[in-house]
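There is one chain below, alone, in structure tokens, taken in the form predicted alone.
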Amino acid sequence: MRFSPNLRRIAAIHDLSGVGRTSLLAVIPILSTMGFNVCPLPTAILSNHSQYPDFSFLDLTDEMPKIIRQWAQLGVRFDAIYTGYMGSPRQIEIVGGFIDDFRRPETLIVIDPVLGDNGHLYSKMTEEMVCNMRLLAKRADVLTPNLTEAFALLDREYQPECTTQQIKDLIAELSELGPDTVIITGVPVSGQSGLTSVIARSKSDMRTWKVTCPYLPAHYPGTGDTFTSVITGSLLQGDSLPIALDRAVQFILQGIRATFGYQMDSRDGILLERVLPILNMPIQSASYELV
């Protein structure tokens, strides 16, 4: 008798950077550790991620449809489709078609709309990119913008400080685009510069959850990819939304703490290798709150 392990597959649509724990170099180890078969659909290959001053860049836009056609011929099925950084409107269109063709009723669609941060769009993010990302967001089950991206998707002027009610209103507006669950990351805590928070709501539940954690004075690329990867794996494992939020926030916090004490180039990202085992530990405590 042939044994076939029931491993669930995730299509991960991100770029691949050889140096720096971002995008696929974060997505694959995290979701593999959580027990999933990660099938990468790379959007580009870089020598190192773009927050270094120089890097080589190979655009894979023309290769993406070839990979997708081959997967279709193989009859590959995915339990989740998870998208991250895309470099052109054409790539967003390709990914939209891929989701339409491969989605099944039970497929979880997670879209991280990588557009900008700290109140500014990234250098290559044109208005056309924002418009196309807005259309892609309509296909999401789970949408994970940071505060900058949330305002961009709604075509509204960025506000660096928002009340909890204003964030809830943003989430409600984003939900109207189509996603069931919207998670806004990097939300400052009013009057407490040493704290940051994540706020989320699911239309099917109608409750809003908040997880607050200390803000450490260090910037590590790839934390957004890390956060959404843990969210994706946690939801596929059957965790509730607040538990998924807690797991993702705590994992990043532990990763930053494991990295912060070393004198290393912060552009290398957090030391995932030191903290991956945490993903398979039982939940010790939860810090989420209902708001």
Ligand code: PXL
Contents of the next structure:
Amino acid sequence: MRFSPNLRRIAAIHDLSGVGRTSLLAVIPILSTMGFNVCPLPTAILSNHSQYPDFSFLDLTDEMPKIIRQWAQLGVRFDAIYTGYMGSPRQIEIVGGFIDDFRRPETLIVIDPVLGDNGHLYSKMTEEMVCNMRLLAKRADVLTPNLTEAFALLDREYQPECTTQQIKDLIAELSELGPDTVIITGVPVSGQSGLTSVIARSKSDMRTWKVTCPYLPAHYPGTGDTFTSVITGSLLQGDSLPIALDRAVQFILQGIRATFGYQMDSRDGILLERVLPILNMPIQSASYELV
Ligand code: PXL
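Can you switch from the form predicted alone and show the form predicted together with this ligand instead?
Whole complex next, starting from this chain.
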């Protein structure tokens, strides 16, 4: 009898930033801990993420087609393709082609349209990057913008105060671009500055889910990457959408709680190393609601 390890494989298309616990430095540990074989296709190498005032930046656009060609020759198959921070507009087109060539009917395509936060685009994110990201988003099964990115993808002016109905309308419009499931993160809860929420809906299900959690007054880069990594692993493990939302929100909250008590430079991100083992524990209590 031959046993197979049955490890599932995820192509992770993000930058590698040495300091700050963003992108691949969150994606790889989280999805490895959740039991997946992560294959990085790096988009750029940075000394540290771009929310520090200075950083070095090596654009890997020219290297990516070579890596992809080699993977095609090896006949590598992926159970999921998960994309995040892109380094150039042409790179986004290359990634679109990679998805078209490597996706099989059962491959989960997760696109985190990393463009900005708190109403502003990150440095290096131009209008052309936003346009190309909009085209890439069409290929997603699961799209996970924060509120800033949701407005940017729809070419609308950022509006931080939204009613639940306005968020539902944003989700519907983003779904029309193509994705089956849209999850909007970092949605303020109106009238309650101590709370934040994520709201999500799948086209194939009429229900809209909301998970609310306490908002701690600190900004940690990389929490979006951490969130979408847990969502990807959880959905691949067979969780329902609301359970995946709960797992991701609770994990971020535990990470922030593990970090907040120290007087650390918040640009270093959350103390991921302290909380990774939680990913293999059963979910403590689900708090999702229908809205
Ligand atoms: O966490 C998103 C992200 C990813 N990669 C780089 C970034 C950021 C956010 O600042 O700068 C390089």
